[in-house]
Each structure stands twice: as C-alpha cells, then as structure tokens.
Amino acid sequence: MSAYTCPFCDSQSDGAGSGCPFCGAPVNITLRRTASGWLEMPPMADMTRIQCGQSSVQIEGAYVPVADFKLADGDGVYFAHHELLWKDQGVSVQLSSLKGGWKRLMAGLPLRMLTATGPGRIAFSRDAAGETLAIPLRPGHTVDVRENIFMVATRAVQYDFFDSQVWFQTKDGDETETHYPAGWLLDRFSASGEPGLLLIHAHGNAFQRVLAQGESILVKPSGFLFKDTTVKMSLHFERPSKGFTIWRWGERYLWLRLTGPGKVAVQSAYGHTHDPGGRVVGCSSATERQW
C-alpha cells in the first residue's frame, strides 16, 4: 500500500527508494519551506533514476544536468534539438513539425519538434547552470509554463501553446511597441489516457508555493517557471505618484500577478525586466499602485 505522498508532486509511493519514482526528489527530507510560503524544490541527487513506463531516465551530474533516458523498444520523447546531448547509433530521430509556424517564428519560439524511438539509449542537456525538474502528469493533469524552459517530455504527454494575454503597449513619439513580460506564448503540457514526464530547466533555484482561491501574489515576470491551469495571469503596474515629474523613463515596475486557487513555481535566477520607458496606451487586464 502507499505509504508516501511526495510534497512536490503529490505522488504516491511506499517511500522504500531514496527518491520520489515520479519526480525524483529525495524521499522523507525535512522540507525547506520559507517563512512566506514557498517550498524549495530540491535539486534531484546525481544518479537519481525515474521510471517513467517501460523506460527509464536517469538525471546525472549536479550544476549541469544530464536527463539520461532508457527508452524501450517503441517507447519515444520529443524535444527541442538544441537540448540533445548525445545518443546512441539505433535510437531513431525524426523530425516534426508544429502547428502555428508564423506565430512560433515571431515569438522566437522552435517552428519544429524532434521526436526519438527506442530501443536504446538518448540523453538531453540544458546549456546552462540550474536545476531540471521532473513533472509527473497524471490523466487529466495540465501544466502551463513559460516559454524556452522546456527540455524533453515522454511521447505520452500532449503539447500545446497559446498566448499568454500579458501584454502591454507604449507609444514614443509616433511609435507604438507591444511588449510581452512574461513572452508571448505559454507551453501547455497534459496528459489523457496514460500518465507522462514533462523535463524543464530552471535557472539557479526552484520553489514552488499552493495558492488559495483567490490569493494572489506579484512576481518577477522572467522569474515565472510554471502553474496549474487554474491560476490566473494578469499584469501590476507600481510606480511613483504623479507629484514626482522627474520620474519620466523607467520609472515602473512590472509585476506577474498569480491569483489562486493552483500551484505556482518560479526560479531564483532570472533576466531583468527593464521598463522600456514611453507612455502605455494599452495593456491586458492589469492593476496598478501608486508610492
């Protein structure tokens, strides 16, 4: 019977092994969690082993990650091709393509996925210092995360994207800029019929926090890794009152505001998010506080 319910993903096990078989962090840890809620996600220990079906990953090594997988005879993944590490000679790789090519080519955003069929054995690297984090799903579980933080996910897991509708829009003289704080596009993971692993990167450290019905709670937009569906995304603006005119350029701050119920996680490292200065003249659903 299951004894043990991992405090990161919420699967059950017996909690025999030294980490979680569905995410792979350790197993009966005393739990960091911070004095404002937040619970840091343990980096997973070098040679932690998940089984995800018939095949296997194995996540080697500690300031780079390697996800290295097992795949059984049929078994597959699919991935972006630059996380591709190394494999071997009768792994088949095949090419495929993604739905919405125009938008994912002005995002930024890979227009193609590759796609790898066992039997043997592929590996997949982030090139960057972090953390790689496993997701479980569950038939009916969905996730959305940020764009350009996805790794690898098991072919039994659906891919999607949709836009993000945080946006906002500043004018300069006669230039008017839309801008996307935390980008454009969200990826969206799930899973039906089977269960599947989703793989991300996370700069620096993770942490991850359950929001309430209704709570809310402002982040840094590039901090944002990924939430539940249920959580809300909107924008908050802070900036000084009216009184201080010398304040004319950079003088916002820009928040993500996450508004429960749902689990939400973000990275400790992140790219800044400069004001990009002009007047807004148009913006998605969003609050604002004056100092």
Contents of the next structure:
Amino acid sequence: MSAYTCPFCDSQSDGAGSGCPFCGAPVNITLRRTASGWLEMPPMADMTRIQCGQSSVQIEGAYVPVADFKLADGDGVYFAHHELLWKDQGVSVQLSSLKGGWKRLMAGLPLRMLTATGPGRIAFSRDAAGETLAIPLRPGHTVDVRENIFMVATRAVQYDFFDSQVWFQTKDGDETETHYPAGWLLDRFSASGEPGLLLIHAHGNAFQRVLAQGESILVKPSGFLFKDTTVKMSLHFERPSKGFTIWRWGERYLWLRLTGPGKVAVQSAYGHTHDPGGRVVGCSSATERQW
Amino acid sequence: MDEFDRIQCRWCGAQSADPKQCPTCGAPLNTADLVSESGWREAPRLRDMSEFRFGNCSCQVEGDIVPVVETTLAAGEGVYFEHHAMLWKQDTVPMSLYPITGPKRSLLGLPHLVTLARGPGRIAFSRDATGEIIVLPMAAGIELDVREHAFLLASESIAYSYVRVKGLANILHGGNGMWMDRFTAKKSPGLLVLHGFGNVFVRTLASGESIQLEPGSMLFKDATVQMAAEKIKLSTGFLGGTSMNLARMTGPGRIGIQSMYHHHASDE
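Structure of the form predicted together with the partner chain (previous: the form predicted on its own):
The complete assembly is shown below, putting the previous chain first.
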C-alpha cells in the first residue's frame, strides 16, 4: 500500500527509504515553504540513487552535481553533447538530428542529441553551480522546460519543442528587433507507453508552487524553470512612477506572467534578461501597468 | 588516544593523533568517504575554518561556496601562486617573481606572472568560482600535472614547471591546451593546493585501465597517467555526421576531475 506521496514529484511510494524512489527528494525532512507559498526543492542527498527500469542513476556532489548513470544492456539515455562528463569505453554513443534545425540554430539550441546505449556507465554535469532535479514522467505526463536547462532523459521520454509565443518587438531607427525573454523555444518532454526519467539542472536553488485555476504570478523571465502544460505564459510590462527619479522614455520592468492551473518552478540564479528599452511596437499577449 | 593510537588519513595517507581532522591536509577523519557505485571518490569537503600545517607554516580554509585559503607563513618560508589568485595579504609580507625558465608563459595562454610570497606574515588566496579546495600534500618523488588555471598555491619546496601535452591532437582538439602545470616534490615534501570548479572526484586507474573524459573536466593527474585526445565519430546516416572530442586517460595513477568544467567545442 502506498503510504507516502512525494510533495515534489507527486509519486506514491511506501516512504521507507531515505529518498523518494522516483525523484530522489529526501523523505524525512521538514518541508520548507516560504510565507509567499514557494516550496523549496531540497537538494538530493549526496550519492542518492534513483532506479529507472533496469538502469539507475546516482547523484554525486553538492555544488555542481554529477548524474552518474549505470545503463543496463539495451537501455539508453539522450542528452546534448556538452553535458557529457565521462563515460566507460563500452558505452556506445550515437547521434540523432532534430527537426527544425534552422529554428534551433537561430534560437541557440543544440542541433542534435546524442544517445548513449548500455551496458556501461556514463556521467553528466553542467558548468554552473546549482541543483540537479529529477522529474519522473508517468505515462500521459508532460512538462514544459525552459531552453538550455535540459540535462539528460531516459529513452522512454519523448522530446519535442515548440514556440514559446512570448515575445515583443522594439524599433531603433529602421531596425525592428524581436525579443524572446523566456526563450524562443520551449522544450517539451512527455511519457506515453512507459514511465521515464528527466533530469534538468537548475542554476542556484529551485522553488516550485502550484497555481490554482486563474491564479497568476509574475516572475523574472530568465528565472523560469519548468511548468505544467496547463500553465499559460504571457508578458507583463510595468513602468515605475517617475517621482523624483527621471526615468528615460521607454524604460520599464519586464515580467513573465504565469497563469494556472498547474505547477511552476523557478531558479534563483538566472541570466540577465536583455531589454534595450525603447518603444514596444508589437508583442505577444501582454498586460501593462503604470505605477 | 595514546601516542601509539593513530588514524591514517584516507586522502593523503598521513597519520593523525586527532580523531576528527587530518593535520596534514585538513580532511575530516570522522566522516565516511563518499564513493559512487562507479568508483569515483568525492574529494574530502573541508570544514569551514579547518586548519592544517606544512613545515612551520599553517593554512586555514574559510568559507564553503568559494573557499578562501589563508596561509600563515613562518619567517623565511614561502609559497608561490598565480598573481590573480591572491585575495589579501599583510603589508609586511614581501613578494617577488618566482623564477621560471622556458618558453614565454604569455605566449602559452598561462598567466604571465607566478609570484612568490615569503613570511613572516599572512596571505590569503581564492579563485572567482564556486568550488572546492583540494589539498595535496606531496611526498618527495611525487609528480603531479594540473590543468591550467586550477593551481591556487604551492609551497616553495615544490618545483614548478609546465609541460607540453604530447600529440598534435591534444593541441588542436583535446581542449586542454598545449601545456599543463607540473609540480614536483624533488628532495623534500611540500604542499600543493588547487581550486576545483564545482565538485571534485578522484579515482585511481590500474595499469592499462582507461576512461574517457570531457577534456575540460580534467583537474589533475599523476604524471604516470597518460592523456590522449580521442575523436569519436558520430554518424546520422547517409553523408551525415560529426564528431566529439574526449580525453582518454590511461593508468596507472590517480586522476581528479571537476564537475563544473569549461566545455571545449566539438565539430558541431
């Protein structure tokens, strides 16, 4: 009988081990929820092991964790080539091209994925301090992930990508420039026939919350990490009150509005969102507020 | 614990009368080693304010996200370092250039200056990235190769040079550059301190055993470990394909890797 529901991945288990068998989150901890409702995603304990079918993965290290896979004969994982840290000689690596090559090239995304097939060991890590998050995908479960966050997924997880539909245009002289604050493309991962495991790397710390139907929250666009497919994204512009400060024309705050229902997650270390200022001449669905 | 009751540090091999911490490398002695199923051992995570000694000098490691190594130098004893790794020093600590022979460092992509500081006094070092301090006490006869820009400080008794990684492929594709820092304890022991980016893992390869690494992850190795660039061809079928470059490390000897590495471009 399943007595324990993991608050982070919603999987059910007997809760007997030190970590959730599906996502590795520690079991015997006090949940850390901020007064504003964000649930801190706890770092996996060093050397946490997650079983995925006949294969398993061990998470090693604390600052920049390594995902160390032990692949069973015939089992496979796929990943972008720059994620690879080391591998046994016996693990074969194959290349697979992705559709939409030109669009991916323009969006700064990898054009190809590599597939590693067992038996043997292969390990992955990112070149930034943060947390490795394991997202177990049950059949029928789909998650949307910010671009360049994906680390590695088991072969049972299907990969796709789509336009984020979050953009705005500014004009400088005769030049019109289009900006994608949440990335041009979003990665979409799903499981259909059998369950799979998706690993992503959050920069800094990660926090998640569940938005109710119609509930929305504004986040820094580059802080967005992943969301349920039911969560909608749009832009929100804010212009501060002038007061005693003289703001340049066109200066504004730029937010990503996430609207429920569904789960959303953010990361605490994020890149700068480039907004050159100037007049917005076009945008995707957006709201605006002048303080 | 009486004088005959000693604990051997599993990191540096020194014997310690203190059951909690190795006096030679600062490694905690009362915590279990963390070893992955694949055989990588995590470098010991030094506790904040850990202190250890080398010669008549001492080091204290401060902080844990971007740790600082603070050195108290005895009169006449010295450490050398890349000039940009120095965080602060007492103004009584004199500095001079460390004498280096060989090709001009600036032409090799290495820091132009290696600086020598002598005691008495205090001087502190840090790197500008999240990571771990790796303390490597070196017995006489030990020779270590270290990737460029990872060395934090070394005691004056350790000889310093830089070596060319053999093989044209290393130069063009290996991504580890033509040169690595080489530290040698010739007649007397000494101390070498590195900064590993992210987390650091170590394993010992048996003679002839090998493993393939992302070249940017290599942190240090015994001089006995051979390093060679290896190009792996990846095909997508008819006329399609590319390749990726890995470093093959072949034992015998110890290798250390860092989990936050500088990725080196492949053909894509």
